[in-house]
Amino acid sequence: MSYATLKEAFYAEGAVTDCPVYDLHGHMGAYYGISFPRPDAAGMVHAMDRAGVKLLVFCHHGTLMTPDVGNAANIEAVRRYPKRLRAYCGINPNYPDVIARDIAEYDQYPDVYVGVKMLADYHGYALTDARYAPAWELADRNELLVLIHTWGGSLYDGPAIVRQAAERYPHARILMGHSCHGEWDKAIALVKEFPNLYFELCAVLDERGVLERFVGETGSERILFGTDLPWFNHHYYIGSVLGAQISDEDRHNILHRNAERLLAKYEL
């Protein structure tokens, strides 16, 4: 059938073939605090086919807080689900010894990782700490993605930082996860400056009228659909872009097409 908006479309069918999602922002794993319903590998491939998600890149809660686990549960997830997964090598400035490891390492995964991962607010390290220098400094060299979590405010990741890392790596293709939630002028104000860095949406929906100021005022080619899988709802995020006041050609750009352009060097 035909139909008249991608609204329309999604809404009917529940997927679009000319409009697949990619989700850049994706955890996995049981987390302390809270209780998921499926947070392995498959629960969450199973959520995607449910929502029309052709690709997740994500991250292991076990990398980032275990560092006996580390990136192995990222590789041997994506080694898995290979058509649907792919993978930050997450870094934690707590271990300088795995971060030179996984580093050295790096080049062995081409199959795997698509760039690295930070969560400076949770290691309590900010984003420009010499610690982080080796993976910063090997995604600059190779024009990787840099998923940062930011938040305004904050000592760690908070605009101010963002703006030093921009300015020191402008090779890196720096992914603002949560867009410096709450500092929407200062977030918007450093997509304009910096050419490297992109809003992504995890969180940011849940303000009415952000994702129409970042399209208003910077353009939707620098922006990222993101979920934070399994914390939140695929569903809930799409119905977010398909009914923010933006035009269909915006949302082809923020659900596929920025994703598509930035990983056309992996063979997906």
The other form holds:
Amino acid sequence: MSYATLKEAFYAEGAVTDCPVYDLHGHMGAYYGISFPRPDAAGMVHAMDRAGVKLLVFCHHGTLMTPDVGNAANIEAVRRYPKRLRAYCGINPNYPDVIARDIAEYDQYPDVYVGVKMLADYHGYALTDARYAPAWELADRNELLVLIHTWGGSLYDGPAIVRQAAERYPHARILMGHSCHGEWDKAIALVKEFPNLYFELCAVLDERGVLERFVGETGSERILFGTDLPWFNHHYYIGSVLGAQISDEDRHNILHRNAERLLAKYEL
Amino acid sequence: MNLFDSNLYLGRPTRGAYAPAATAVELLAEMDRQGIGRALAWHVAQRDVSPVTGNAMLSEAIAGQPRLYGCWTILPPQTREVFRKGEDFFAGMGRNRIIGLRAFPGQHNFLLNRQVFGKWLDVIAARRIPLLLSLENGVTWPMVYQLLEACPTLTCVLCDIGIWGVDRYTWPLLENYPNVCLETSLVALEDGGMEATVAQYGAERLLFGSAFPARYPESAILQLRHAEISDEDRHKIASTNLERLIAQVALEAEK
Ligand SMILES: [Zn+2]
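Show the other one: the form predicted together with its partner chain, since we just had the form predicted alone.
Starting with the chain above, the whole complex follows.
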């Protein structure tokens, strides 16, 4: 069937072949603050199928919360679903020895990793702290994706810190997870100033009107879709993209084209 | 899908909102755009100006609009601002197509409990009038738990339940209080949350809500359209559960 608009297509079909979705911000597994109905890899891939999500790039909660789980959880899940999953190598600045080992081993997993993930608000060190430097340098050298949690007002990963990181590592492709949530104008200014910075929409889309501002100020080519899966429902956030007052061309950019471009060098 | 929206407001808030509906005509135009047939609305002036002013503005806005039902906002009876001496509050609701109540204890500086509301709680419960409480608007979980402990038969609709999945808060309430329902604008956000809640407690406990203008109605609509539940359950959540609640409301004059 063909439909006049993407909204009609998603409303009717749920998953739309000529609009595959790339989710560039996922997690996996249980997490202390919430009861997830389906947090394992199989449950998440099922959720992806329902909404036509072609690929999820994620970092396991266990990896981020303790080195006792570590990146093994990411490697195991990607190798179980190699057509559907890629991982960010999780970086926890509280364990520099683990970072050193994971960075040294990064190249052993070209089938698993497309970049690194930093969660500074939770780990308690600013993104620019020397403890992260080996990971940033790896990303800068190899033009890797760096998904950083960012939040308005944060001393660890707020707009001022993001600015320093973007200046220092101009070749890293930095995805601002949650787009400096709440400090939208500063996020917009950063994306305008630094060509290596991107908006990421997780926790942005539940507030009506922000996506329109991003697109209005910077166009739609530096905006990436993400859901924190298993936290947030794909159809919910896709619905927000469909509801925003932007064009279907913008929606194609956000839901898949921008990600396809960023991931072009990988065999997916 | 026939949609009856349990959670949207009209009016323009103090702190602004993206493209709100200032009037009933604008709200109906937005509902048409979304395919939402009917709505149980409140007026943001009830929260941001005063319940007295806002209740009157809502009544005036929905007069002559059969697709719109309203919620008035309550205050402690002692100050006689909303529950006025010598006026039949419930008959007034009936005359104005007001079939629900809302409360904003945080913003309006009172406690939503037995000491404050006394017999009014029992009357509201006996008349099966839904009390809609927004967890994003001055209501906390301990408050909800205390209120329901004080009045377990209250028809209570919990709205805007939080960005993070809150099954650990909501499921004990669904288990203990048969007249508690959840509005779906944020149930829909939790991946698999609607399916899990329906499996555990039945579709009867969920009411579709868009949270317009704070959120995109397309979000909750797309999620509901493709939720992995039966079409019968989808239909209940979309409209018939709220129809059922409204049919139970008793607003006849006090004797
Ligand atoms: Zn995240």
